[in-house]
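One chain comes next, on its own, written out as structure tokens in the form predicted on its own.
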Amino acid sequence: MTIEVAVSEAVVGDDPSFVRRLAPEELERASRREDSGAFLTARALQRTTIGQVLGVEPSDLVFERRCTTCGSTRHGKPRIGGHPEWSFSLSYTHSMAVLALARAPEVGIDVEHLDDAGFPAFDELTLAEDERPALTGLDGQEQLAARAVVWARKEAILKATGHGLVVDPSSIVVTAPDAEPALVDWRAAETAPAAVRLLDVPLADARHRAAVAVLSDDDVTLTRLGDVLR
């Protein structure tokens, strides 16, 4: 069996389309954010996305959670109500949204801006001590690429799990960023996946860097959809 995994992407904008596409309260919330206008285009590329994939009006579709720590519904991994076989995961940066969709038990995608991976600290807080040779001798953007590469796997497994940042990013530790992207050791004292089909996600953006994992055996493709919203 094969898994197919449908992935869009859209640049942040302003748009006042994404507006209508959005429930109340999701509005609500994009009033108290600094970066509404991204939470808005990321919203408006989850919900249009998925209306267009199940043939559902973005309106009318509803969202449900729940946390893997805690079992609260209030926060955790959003599901789509009233599609249990279906898993998506959404992620953003201030410029730029990706949502990934997928007929499968659960998946996850992260997206990252190479300048975001530029802060000192960033060895310690995210990488296992066994990682750190593969980007050592890195300078300037091809450093922020790497590590890029790196962050946006680890989160696309941590958001496929559930656990979010709950997990240290440095106690998952992934292949070398020039090599096959996959899960080499969960390190967490949370219980593991028991299987994780990890894969870069090419984008039009050379600013950015993605990945997307799906808690699978089975093979993984993906399937390009571009930007829905324009």
Ligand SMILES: CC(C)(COP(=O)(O)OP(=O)(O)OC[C@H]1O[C@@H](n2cnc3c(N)ncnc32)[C@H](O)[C@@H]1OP(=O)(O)O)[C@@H](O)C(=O)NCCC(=O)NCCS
Contents of the next structure:
Amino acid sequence: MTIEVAVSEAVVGDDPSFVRRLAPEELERASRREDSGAFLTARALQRTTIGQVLGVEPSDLVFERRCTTCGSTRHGKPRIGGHPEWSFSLSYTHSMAVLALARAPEVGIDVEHLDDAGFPAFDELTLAEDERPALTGLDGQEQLAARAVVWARKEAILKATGHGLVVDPSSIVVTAPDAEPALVDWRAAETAPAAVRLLDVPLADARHRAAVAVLSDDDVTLTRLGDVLR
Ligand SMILES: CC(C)(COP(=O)(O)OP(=O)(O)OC[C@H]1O[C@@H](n2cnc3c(N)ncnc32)[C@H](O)[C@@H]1OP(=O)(O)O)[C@@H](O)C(=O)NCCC(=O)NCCS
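Coords for the form predicted together with the ligand, given the form predicted on its own:
Time for the whole complex; same chain goes first.
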């Protein structure tokens, strides 16, 4: 069987139609955030993409959450209320948002801006010892791009499992940035997923890198949806 993952993306903007697609609690949450434009764009992308694929009015969608770590329903990986067979994942930076949606086991997506990978402790916080040689000797944009690839791959896996950064990213090992994406080793105390498919997501924006993870050993194809927020 092949799992089809639909991927949509949007540039952060302030189109007034975004606001009309959101629920009151999302607008209230946006008003409290410094990155309200990014949050509004991301949630508009979430509602519009899922609404389009499932044939539901975006504003009618209800989202539920459940934390993998503590079981709370106030935070954690979101799901689509009334559609348990679907899994989705959202990620955004200050300038773009991406969404992955699949009728499948759990899916996770992550997008990273190259500039956010420039902090000095990156290797220490993100990489296992045996991952470091593949990123040694790179500098400038090449180093930022390699870091963003590895970071996006790891976070996509941890968003698929629902652990997020409760799992130390340096305790999961992925392939080198220029190699086929795959999970190599799971060294965290938390239970490892039984299977993971990992794919890089090509983006038009050269300043970002993104990856998708699906908790399955079936083949996975990515289907790009057009300009969903037009
Ligand atoms: C998941 C996580 C890594 C994403 O952080 P980030 O890189 O800043 O953000 P991204 O833009 O990539 O993703 C944000 C989206 O991830 C999703 N998300 C949140 N928590 C998630 C989780 N545990 N698993 C999967 N997806 C999650 C939401 O859709 C969120 O969008 P929202 O802000 O509109 O609600 C981070 O929020 C995290 O580590 N959460 C877990 C915290 C936790 O569980 N603590 C223990 C509590 S007991």
